[in-house]
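This document opens with one chain alone, in structure tokens, the form predicted on its own.
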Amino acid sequence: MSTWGLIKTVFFTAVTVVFFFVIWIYNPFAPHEEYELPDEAEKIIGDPKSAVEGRELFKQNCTSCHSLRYDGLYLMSVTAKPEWSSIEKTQGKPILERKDGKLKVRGYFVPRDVYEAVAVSDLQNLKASLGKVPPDLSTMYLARGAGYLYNFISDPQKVLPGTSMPKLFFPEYDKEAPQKVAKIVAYLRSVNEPPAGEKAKRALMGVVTIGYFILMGALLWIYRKRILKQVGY
């Protein structure tokens, strides 16, 4: 192999190694801050059954300001509009879940532009009251992580002083407040992360795909060398 060929091989190998290091080991887009998370809360957040209760808690406590379009949850004031049910069914995509052995409609994923067109006045009212439109929380777990969300929902001003997010859960008045917060985080996690079995399948698929490309690259390199040898290089 020539010196230039060796340099190119080393360079592209290094780029490939750095790429997969960033994606699999140190993802700059994933949360890296450390927040204290009680053991009990961590167990609740990791329990799929808690996510079911967390969804109901989210609907009761969070949809007055936030939507979660990935799971078909929208502002309470929007869903109360008489025309909303028809818009969901005609403009939205059904979100299915398996319950009692049957597939049932869990909600509808409505395109952002359609949703915002219907909710424009509601969003403007929130902006006028809070200073900005509260974000959709569909990908918040991926962006912030369990520790941040648990602490932020428990005491917003402690984590982010000056935020317009009010404190909703008070342990001094409700002994189950920490568990309720953890269940909401468990729900946000369930929307963002696939089940363990599906996650393992995706990881395996990724490894197989990478292995395929490596094998094909090696075979093409060997074939290239043979062709070059046949033509006199």
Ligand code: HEC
Second form
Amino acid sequence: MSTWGLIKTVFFTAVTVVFFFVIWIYNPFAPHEEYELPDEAEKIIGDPKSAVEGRELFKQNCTSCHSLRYDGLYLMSVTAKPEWSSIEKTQGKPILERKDGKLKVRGYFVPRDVYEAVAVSDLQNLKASLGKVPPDLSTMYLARGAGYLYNFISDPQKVLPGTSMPKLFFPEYDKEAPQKVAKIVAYLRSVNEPPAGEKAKRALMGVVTIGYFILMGALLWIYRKRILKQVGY
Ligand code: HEC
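Target state, the form predicted in complex with the named molecule; input state, the form predicted on its own:
Once more the chain from above appears, this time first in line as the rest of the complex follows.
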């Protein structure tokens, strides 16, 4: 191999290695935790069973201000409207879950414009009393990560000084408070994580795609002489 050929080979190998290192091992675009997360909380957040309890806690404590449209949870004041259940069924798409082997409807995904049209006065009231509309939390886990959410929900003022989001869990009065916050984060996570089977399928698809490119590259490498001859070298 000529010196030039060697340089090219080394260059392209290095670029490929750096590329896969960046996307698989150290991804600078993924959120990196800067917030402390106690071990116990981390365990709860990783447990799919906590997410089920977290959903109930979310419904009780958060839906007075926040919706989570991707999982069919809307403001309490909106779901209390008499017309709401028919709007859900006519404009929404059912969100299914598997329970004891059977498929069940756990809620309805209602398009944003439809929801906001129904909720307009409720959202305005929240804005009037809190200074801003509390955000929909559908993709908050992806945006902020577990450490931030755990710390923020435990004590909003500490993380975001001046925020109008109230502190809702007080360890001094409720021994379970830290666990409850962790369960809510587990729930927010479960909304953004594909189920285990789906995750495995996606990983497999990635491996098959990359395998295809490697195989095709290898075949081209093997046949390159013949191809070069065919094009006149
Ligand atoms: C009294 C109304 C109210 C309740 C109840 C409430 N929040 Fe909030 N929340 C807000 C407001 C207002 C904001 C916007 C804060 C800001 O940007 O300053 C907010 C923001 C947030 C954010 C985004 C923070 C960020 O960095 O942008 C998260 C996450 C959140 N709330 C989670 C929750 C959870 C979980 C609960 C239930 C345990 C809850 N909230 C209950 C009013 C509320």
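Positions refer to the first chain, counted from 1. Whichever C-alpha set is largest while still superposing within 1.5 Å between the two forms counts as the rigid core. All values reported here derive from a predicted model rather than from experimental measurement.
When the core is overlaid, the C-alpha of Thr13 ends up 9.8 Å from its other position between these two forms.
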